Structures are given as C-alpha cells and as structure tokens.
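Single chain ahead, by itself, as structure tokens, in the form predicted alone.
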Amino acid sequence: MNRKMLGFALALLVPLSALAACGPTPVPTAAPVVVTKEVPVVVTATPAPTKPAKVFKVALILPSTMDDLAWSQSMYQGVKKVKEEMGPAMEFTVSENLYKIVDAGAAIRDYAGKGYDLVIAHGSQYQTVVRDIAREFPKTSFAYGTGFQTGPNIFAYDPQAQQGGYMLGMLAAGMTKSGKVGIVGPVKGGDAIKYNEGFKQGVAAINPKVIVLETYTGSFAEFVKAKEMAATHMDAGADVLTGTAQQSVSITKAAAERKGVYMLCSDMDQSKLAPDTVLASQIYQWDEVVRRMITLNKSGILGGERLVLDFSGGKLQLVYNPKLEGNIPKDLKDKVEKAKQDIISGKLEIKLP
C-alpha cells in the first residue's frame, strides 16, 4: 500500500473512533445488598420450683362403726363421696366405735394437733367436748351434730328430721291393719325427738284413732334393749315399726322376725338389711353439709354457721322400697306426696314442743 492509501483509510477510522466513544457508557453491576436481621437473644430462666397445692385434711369421729347400716354409716359415706369428688386434693381418716365421751376428746385433740382442716364429730353427745376443744385449735374447723350451736371456728348441722317423721308417720297410719304401730327411741333430744314427733303427728294427719306406742332404750347403741323393745311393741299388736340411731338396725331385725310387720328407717335405708320388711326410709344427704363446710373453710370462714338439712334444699329424701312399693295404696302415696310438697313450699309446717 502506498502512502496516499494508508493516509485515507486512517482517515476512514478516526470517525468510527468517535463513534464508538460517544455510545453509551456501559453501567457497572451493583454489588448485592446484604441485609443482617438481629435476632432477639431469649434467656431461658430456670423455672423457679411450684408449692404443691395444699391437701385438704379431714378427720370423722363417729360413735359406731362406718358400716353400721344407720347414723354413722350415713356420714361416713358422705364425706367418702366428697373424698371421690376432690381426689388427692382431699385426705380424709375415720375413727369409729368412739361412743365414750373421753375417747372420742382425745381423738379429736389428736386430730387438731396434726393439723387436720376439719373435724367432724359426729353426734349430739360431743357437743361439749368439741366447744372445749375448739377454743385451743382456733385455726381448725370443727363440726357436730344434731345440734344448733355454733362457734368462731364451729358449724353444727341440724337435720329436720321431723319432716320425713310426718311422711313416714302417714304411711304408718295408712299401712297398719292391726291399728298399733310403735316406735322405739335412743334419747328425748337431738334429730331423733324431731323424728318422733313429726311421726307422731303424720300417724294423726292419716287416722287420729291409730294408737302410737312408743319408748326409749336411753342411749343411742342399745342394740339389744332396743330388739327386745321392737318386740314388745309388736307383741301388743304394732304391725309396723320405726326408731332412729345405730341401734335402729336392731329394730329392723327384730321386724324382719315377725309376718306380716314393717318397719320404716331414717337416717339411710335398711331395704337390704330386710328387703321383705323395709317399706320405706328418710335418707340424710351428708355429702351437701361436707361441701359446704370445706367450701366455708377454703373461704376463710372457720365455723360459725348452722347447716339445715331439709326437704327444700334436697338434703334430706323419702325413698321407697322398690320390692314393696306396690303394697302402698296409690291415693296414700299420693297424700304423702303433697305432703312433701306442702313442707318444701312452707304450707306445711310440723310443729315441735
């Protein structure tokens, strides 16, 4: 190539030179973004170690034994199925056979002195060894009954035994063939006086001309005096029977012996004892007095209240004996009926001397 020729095609290059440095300027490539998320840092402290909630305690003193098919029995099944209800939440221990005054003093010390929330003692005949008690344990919840007596740290239950008396006294009068019934009674006081007289008086409310025999053994486990009371009773023509306590199950022995003779319980029923005998029976619901003392003292509140058991608040029941319930006359039944009705309601009211 000559030198005229290399001049022209570098002029020929110089433009595209230009050209190219005048395009667009390439755009560098950013470098990514790194974004640092701060996580919390979490402590995980040692849980500091939970108080085991506090076991309820409660000790039953009773005069006989826990299966006595009457007065003791029916408290001890009570706070038995409380003890169901609470589980572990709930101790519960029983003395029983503690009719002696002093024994039963000692035990309820005992009790107290161990700590225990609440001691039942359970029968009228504690009532002043429990207040004695009770002023050195003024922590300690204490209960008895029959009785209407409170203290600060005291609750005594009072059943109305008068009321399933009357029912069961209109069934007496209405069932008897021979027109003597009888009645054999522990002592003149506490639920079993009420239970008499409101027997007394359903027996006139049916047939006023139905002749009442009726003793007392003087003590609430005279099993054998009140057998051969019972017997008596039913040797001068008592074709049906009835009485209160411990004892009362010697009664419904003492009935079961003879043809032709009912009895009629309180306190709990006896059909199984005497399924050819038992006609019917007043039932006490512990269970609802249990609750509601353990309630109380959870609350602070140590005693110082009378728990009623009655046919309005379902603490007392009137239960047949489905083996003889037949034998009852539709329209005495229903008598006995409103009768109950009129005592829930307040018509009725029985009156006591």
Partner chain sequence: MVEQLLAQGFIIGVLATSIRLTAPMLFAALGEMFAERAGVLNLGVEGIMLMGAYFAFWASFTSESPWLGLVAGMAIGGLMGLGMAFISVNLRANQGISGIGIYLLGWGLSSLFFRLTFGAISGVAGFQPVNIPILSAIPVLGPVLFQHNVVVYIALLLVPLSYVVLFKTTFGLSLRAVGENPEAADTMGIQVYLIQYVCVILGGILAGLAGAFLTVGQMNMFVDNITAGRGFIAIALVYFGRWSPYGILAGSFLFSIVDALQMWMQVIGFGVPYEVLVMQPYILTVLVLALAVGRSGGPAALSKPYVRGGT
Contents of the next structure:
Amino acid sequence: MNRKMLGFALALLVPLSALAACGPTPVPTAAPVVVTKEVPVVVTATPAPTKPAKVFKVALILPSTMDDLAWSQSMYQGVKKVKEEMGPAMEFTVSENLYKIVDAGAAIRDYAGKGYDLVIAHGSQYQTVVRDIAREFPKTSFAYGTGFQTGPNIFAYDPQAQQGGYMLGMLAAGMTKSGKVGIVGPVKGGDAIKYNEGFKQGVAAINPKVIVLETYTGSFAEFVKAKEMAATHMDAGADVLTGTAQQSVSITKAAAERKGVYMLCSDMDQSKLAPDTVLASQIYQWDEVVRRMITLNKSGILGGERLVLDFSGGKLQLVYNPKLEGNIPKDLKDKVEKAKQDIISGKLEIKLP
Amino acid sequence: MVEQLLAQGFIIGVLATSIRLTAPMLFAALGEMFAERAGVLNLGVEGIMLMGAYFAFWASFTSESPWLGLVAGMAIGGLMGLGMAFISVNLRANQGISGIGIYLLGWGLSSLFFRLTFGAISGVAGFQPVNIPILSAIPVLGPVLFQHNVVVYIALLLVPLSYVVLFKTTFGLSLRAVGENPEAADTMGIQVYLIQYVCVILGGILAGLAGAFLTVGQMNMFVDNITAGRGFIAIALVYFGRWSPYGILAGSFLFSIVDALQMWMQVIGFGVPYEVLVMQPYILTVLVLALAVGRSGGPAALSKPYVRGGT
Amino acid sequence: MTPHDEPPRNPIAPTAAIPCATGRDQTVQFLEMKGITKRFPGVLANDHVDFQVRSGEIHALLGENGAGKTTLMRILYGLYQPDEGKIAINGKAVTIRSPREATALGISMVHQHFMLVPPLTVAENVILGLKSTREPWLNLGEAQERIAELGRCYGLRVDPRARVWQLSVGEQQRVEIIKALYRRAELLILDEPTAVLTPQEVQEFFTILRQMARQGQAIIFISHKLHEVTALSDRVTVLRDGQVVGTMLTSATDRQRLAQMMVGREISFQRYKDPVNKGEVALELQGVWAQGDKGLPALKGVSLTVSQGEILGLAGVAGNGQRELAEVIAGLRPATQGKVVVGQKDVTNRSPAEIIAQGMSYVPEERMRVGTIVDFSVAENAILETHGQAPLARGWFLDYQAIGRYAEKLIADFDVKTPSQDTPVRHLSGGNVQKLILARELSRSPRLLVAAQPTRGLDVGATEYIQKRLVEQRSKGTAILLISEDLDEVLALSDRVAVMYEGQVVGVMPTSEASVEELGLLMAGVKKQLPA
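For comparison with the form predicted alone, kindly provide the form predicted together with its partner chain.
All chains and molecules follow, beginning with the one already shown.
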C-alpha cells in the first residue's frame, strides 16, 4: 500500500518538476545520491531534457557497509567521485550488507531487470553468481572483483594488493623492535591472500629473521574475534600488525589500545580512527576503474576486460600518516620508495605462489 | 611446539582470552535462559544485542561515561524485550518467526541509527581492566581471573545470582512452573502472562547488556553487525547448558576456550590449516548439541503460547 | 455411610499449622447454586440448575458427556460466568470471577488431567503460587513438614521431596488433593478421579475421601461410573441435557435407575450371551520385545494368542505397554525381538499396508491424532485405507460419487451423527468419531480387530453402541483384541482376560474365572500368574 502511494506521489512529481523546468529560471538541481538498503527509490528532479541524453545508471552491491573504513567504503567513494563528476548524467544506487551470495544474487538480478547499465558486485565471492546472471541480461554490464575471469558483458577488476603489501611488509620489518609482526586475515583467498603474500615477501626483503605471525578469523566481519586475535598477536610479542577486510578496524583499535604498536592498513587509510598507531596505508583508487568501465560501456563494449589496479597506473597508492611519518628511519623510507619505483617500472615483480 | 603449548604464557593467554570471550555470551545466554524457562523462545537475542551495542556506544560516546553506556544498552534491551513479550504473549505469534523479525529489526535499526548519528567508525574509551588488589598478583590465576574490566566480573557474578533466583525464590519457582505447565501454574494463581513478560524483558535487558559489553567493554567501538552471530550462539548455549546457569557457564567457557585455543594455535603456527582451527568451536557446539538430543530437560511449554482454557 | 450417622470428629489433635479436623458445622449447606443458566451459541449448557453441597458430604454429579457437568463446575470454579442464577457459599451470596477467587472461597478442583509440573518436587508443586513465609525466598523445609502432617492426617502418603514425574498416577492424584488441602479447601471438586487408577488404588482413594468427608470436607465427585457413585457418595445429582433430573440419597436408589435417569431410556448392562465359538488363531505373539518412546523396553517378551470368534480383553493400568503392543501389531512400532503372526503369516516388522492386507484392522487409542485426519471430511476419513481400490478410485483418480455413496452407507450403518459427509472430522463429537473409525475398520470384514481404548471418554450411549458392535463383530467370527483400562468393560465384553504389567502379560484367564480383586492384584504387579 505504502509503496503504491509512493509510486503515485512520484508519478505526480515528475510532470510537476517538468513544468517547473519550463519556467523562466530553471534551477539546475543535482540529482541527490539516494542510498537505500533494499529497493532503490531514486528521486530525480532532473529537468526534462530537450534532447534526450540517456542517464547512465550504476548499481553497487557491497558485502558490508559503505562506511566500513575498508574494502566496501573504498569502492563506494570511488563510484561517488565519478558520480560527482558526471552529475545528473549518472544515477547511482547502493545495496549494502549483501555478504551472502544468495542475497546478493537477488539484488544483482533486480538491478539488471530494472535496466541498470552497470552493476558492480564488489567481491570475489560474486564471480559465479555474476556469470550466471550476466547471461540472462546481455545488454547490461556487470563487474566484480577481485578476479580476472571476464565474460562478454563482465568486467573483472584485479587490485594488485601484493604490491602495497610488499612495501608495508618492508616497513613492518624495519619498524619492529620485537622481531615479530602479525597478520590478522579474514579468509585465505581473494584480495587478502595476495596482500598477505606480498607483505611476507616485503618483510623478508628487509630482515628475513623477523617472524611473521599469520592467522585468519574465517570471516570478513568477525570484529570481536579479529580484535581478540590481534590482542593474541600482541601477547605473543608482535608489535606491528596488519590485516584486510572490514574487520581490520578491530585490529587498528586493538593496536591503538597498546603502547608502542604500529598498524599498517590496506584498502583505506584508517589513521583517523587511530592517529597514533596507523603508520601507513595502501589505498585503492576505484574511481579510475569505474570511469573506465562507464566509458567502455558507452562505446559499446559491455565487458571482456580485466581491469588491473596497480601502482604504475596510480590506482594503488601508499600514504603515510603525517603524524608518524617522522618516526620512520630515512634509509628504510628510501628503500620502500625504491621498491615502489621498481614495481612501477616493472623491474620488481611480486610473484604470487 | 609442545613446549610452546605448555608454556605458562600460552596457558594464561588462552584462559584470559576465553574469559573475555565468555562474558557477552554469558549475559545473553543467561537472559535467554530466563525467557525460555518461562516458555518463551526469543530468537531475537542477536538483534537486541545489536541495539544494546549501539545505544551503549552512543550513550558512552556522548556522555563519556561507559556506565551510562551500560544503562542505555540495558534500557533499550528491556524495551525490545517488552516488544518481543507483547508479540509472543499477547499476540501469540509464532515465536521462531517473530524472533527473527526482532533480530532483523535490531540489526537494521542499529545500523541506521549509527549512520545517522556517527556516519563513520570511531572509538570510545570504554571500561578499563581493573586489577583486583592482592588476587591479581597470584601467579597464573591472577592474570586469568582478576585482571579484567568490571563488566566481566559482573557477568561471572550473574551466574550464581541467576541460580539463586531460579531455584531459591518463589519467583524462580513460579517461572519454572510457567515454562513447564502454564495451565497448572495458572490454576495455582500464578499470573502466567506477567511472569512471561518479566522474564522476556529480563532476557532483553541482559541481551542489551551483552551488546553493551561488546561496544564499551571489549571492542570500544561500534561497527555494523558487530555481534556476528553471538546472539545465536548464546541461544545454542542455553540448550547446551540444559537451561541451568552453571551449565551455561560451562558451555560458554568451553566454547570460548576452544576459540581462544585455536587463535593461539594459529599465532604459534601449529601447522594445521586455519580452516580446520576456526571451525573448532562450532564443531564442538554441534557435537554437544547432537549428543544432548534425547536427553530431556527443556521447558515442556517452550515456544507454545499459553491460552487460558483452550488450545 | 450417610452423613447422618457421622462418627465423632477425628481424634487426632489439631496442629498449629493445619488442623486435621476442620471443626466445620456439617449440618450447614456449604454451597448453594440456584437457577444456574449458561448459554453458548446454539446450546443451552445449563438450564436453571439447582445444586447444593453440605460440608462433610460426598455428592456425586452424574451425567453423560455434554449433560452440563463440566459447565456447571467451570462456573463454580470461576472459569465461566453464569448468564442467570446465584451462588452462595456458607449462606453468603458470592460472585466467582476466577479460579483464584474460587480458591479464596475454599473451592478447589482436581482436574482430570493433573495440573502438576512434572520436573518439580511434590513440595514445590504444592506451594506453587503461594507466598512464602520468607518472601522472596522459598521455604521448602516448612512446606515439606506441613505436607507430611497432612499425609498423616488423611492417609495421603507421599514423599514431599520426590519429583512428580517419579510418582505413580495414584500418588500424583494424592499430590493434587494435598495441594487443595494445603490451601485449606473446604470444597473439593474431583473430575473423573478414578479413570487413571487400579481397583486397589480406587479402594484406597475412596478410603481417603471418606476420611476427608468425616472431617468436614465437602466433596463433589464427578463420574459416569455408576458402581463407584453408588459405592462412594452420600447423595447423587443427575444431569441430562443441561437440566437436573433429580437429586437423591444414594442409599435410596440403584445403578439401573441412575442409568435410566442419565440416559433417558433403559440401558442394558448385559452385553451378550452367545457362547464362544472359537475358530482359527488370528493373532499370535511370540516373545515380543519393543522399545517405548523414551528408548527403554516397553514390551518384555509378550506372548498371546487371539482366535477368531473371541474377544481377548487386555487389562492393565495405563502405561504398562498396552499402547506399544497395539502399535507393534499394527506395524507402527518395530519389534526388537519375537514374532508377530497374523493369520498364518509372519508379519513381524512389516509395513502397516502388508499387515492390513492380512486382514488386520486397528482402532487406535488416540482417535483424533492417529485414527483420523481431523481436517479431512467424514467421507475422506471413511476411505483413508481403501481409497486406492476400485470402486473408489479409477486409475489415479478418486471417484467422488462412489466415495459419496460408500461414505453415506457407513454413516447410516453405524449411526454416525454428522451434519454432512463433507464436515471435517474436527467438528464431530468423540463418540461419532469413534463410530466412524469403527465403521471404516469393520467395513473391511477383518480377520483381526485391535481396539485400543475404544470407549474411553465416550458417553454411556456411545459406549453402549460401540460395545454392541464389537460383540456383533465377534459373533461374525472376527478375532478381537480389546485393550482397555476400564475393567468393567473388559469383564463385560471379553471371553478371556489378559493382564499387562510393566511390559509383560502377567496373567491370562477365562472371564468366567476372573474376579475384580484378582485382576486388581495382577494389574498392580502384586501378583503374577504364570500360565501353566
């Protein structure tokens, strides 16, 4: 009933706003980004265009929330940035907390059926469900990642997380006093495994004697367990911690509650949460990827491309926490910078097992 | 490897961690025990915990007092319990389904409120560990038992307290009778609905406290879905513990110790695939529940709404 | 004994807590109900009922199911409000709005289904809902003492520390009475209290009741067992169709007359005179063992034979393996050892369908749960077992016209009172459901009929009808295993009687040689007769 009423109201609103647009001083109003948990209701007060320019519709499926300070938020901010550039020419809807593939599948199908141009399913676990649904909607572009298998209308994006992992690993090995550093991982797979592998190689590159404690919670969102696990690492002597996925905020928080422990972040910079603990972060610049997919789609290419995020393209970046940057010895920082340049030039390749 | 396992630091680490992990499950499971003993199955514990977690975080962030946080968590928990009591006692809705409804409501609302009031993950100071004088200096036992924050002690004290209420008071007798045979209780002049309301609200308050513990006593921050299924584990623990406070203590401690142990084994690098290790507590739960089937002991009228003089 | 020649009050000295003798004036009317009328949609349940009970008397309330006994007692107990009429207690007009108020007025009810909490102890059950002397703390010690005291006064022996689920049914009933006495009840309503007891337990129970009455307790005894009413009560009130047919001194009436008042026509207590004409053995059990629902052995080597043309009555107190035995024969419960032979065929652990094909019919104990599908219509229930066969079905499809004709015939033959054959069985009375089941089962002309508690809970009229049909079927040559907890029924119908106790057959004898006393001893497990 309510939804019907809403429909009526919207149906009335659209011609009204069109009338308003015919007035003497049309006020160009930017279409607001409306975020809903389920069915998107996008209220576009777009003036009726004189020459019909098609609005590009993007849907984003997130495994956690858009403010998780990690994986989901980084992508959300990327899409949002593109949206800000494109203005009314783009519509943008988010569905959150769809960690379960079945739920995500329902949402993906829903968006495709509603005529969205690009549906981004932000997680490696969505690969199969995207592949199945993409066959049914050949005119819609789909995207997922971390992954590399594409389809005629499927983009795969593939952050080379091991690159930043390597540099952060170097920092960890150089900064530890105890000779032990800890990785609290979510599950062994996808983005996390790449990052952790690079991190371990980076540690070994600086000091092979430093012990890397590597554990997994078995989940992306076991916040309590991630924090207890981080505490366990520190009890066992680790004084530099790292980890990925949304539960990494727990690791940051755990590290912040002890003295003399550094945290190295990936996906997002969490230094605002713990300004005295987060030393450096690898951050993802998704806007480039999103922009590229929209351009390809508009030119008729609906998929088939693997989009790599790496340091050479600037889609991955290393940022230091300015407050703690001074604590890093100059020669260590130089070594990290050199590794970065070698990675960009292709001289150094982080091999994954 | 074996020496490492037997090292004092390792054992202290495992035990201390498991006591911290036990506390929230104790609160939630003891609360659920009261509700179930009175015949109401509240599957919404997880949602109530989430609301308790959010409100405790919000209150302690705003007031900078973790105590006010606890009070706020308990208050919202009691309110949600009141809702569950109304749905299951007055409306006599299917308790399984309405419990899931409460869970989803709690999750959704806590998530929404968090976004409206904070919008970004931030932290609070929370409760700090209190070293109990003298006792905390005892080797091994001290760090394991007597160096926690005050809420952990409250959780542990709640076990004997619940036992006394359940088995040594007229109220406890009445609520046990209500859960076993509400019709008999009714004919004996016990106000069945009132008892059920009190117990479900009490269960809500304790679930809210469990959530509050997570945000102001353990994590010192709020994130969406912070409970990650602990409310459901608490319900399983009530079965595991055969609806008795000490059984629940044993169950939740066993569960936590296995969890803590697997964390430590991962940290040490035990050489067992982590997938096997992280499953341990859950495998244990399923095993114990499977073995416990057939043993009677659950309240006979559990999840059957009571209607006077009819079926 | 009539209330007029009371012995002196009980000499046991009253204690501070609960006096054994109540010291009540036994000449006063404790309860007076006048002109009580209660209407339910379409039914006049009580029609200007007058009913009085004196302190110290046992007053039987007699009537068929639906006669209005239950309604009247529910009004007295505060569960219903009368539309008209007045209630007075000790001469004072009262309104009873709830069981709580009834209790406060000294009225207590022992329900047919005990209102006990099995996992709790006797003492906990007794003090349930009462304030403790050490509120909010329980004072179980005090309660246990007072319960022991009551036990001494009235011969109500029971361990106050025992858990209720450990007690026998008779002991549980004593707990119910103690609950009432503990609350200083002056009027005790007993709803069909002997249904669950062995004959010996009944005797003991009656002794207790008489002692309670002597000490000034007023007792309403609801029953439809005429011989118990005549044996126990001082006065009888008979209800029929919501009206009082009469109230009289028990000593001034007899069973035949009471039955006539109750039913409104003459009732024959003689079931049949045909001599036994035994045929082939239809059922043979050889050392059958089986497990009960809780995984413990419920049958421990049962051996029995039933021949065509005879009724074997299986007596016993509920829960001694009778239900499990019936289920093993019907193929609903696996036998762990032993052999079940129906006809000449070994059907041990075969499917119900195979056993039915051997000519077995089964009237289960739980007629609403096992015997019928309550949401199905009368017609559908009539064809539950035969629906796959011609002429009821053609291929995969049911022929509803044929089914209709078939159901019509069964309804007419067995006098099933139903608005239509499309009415869901849920809306039928117990007697009519049982008639329908019997019609269905007998329509297949079975070789063997296993009838478990076929008349339990039925009124006198329906009971008489069912019993008549069973005897007729026996004369037609069917072997009948009649499982019943009603010893009168077993003795009236059977050619031979077997007694079960704790999963074993402890005695088998021709009915002509059986006495109630001996059967009672066998049922209580006191005696064991081994067949020679």
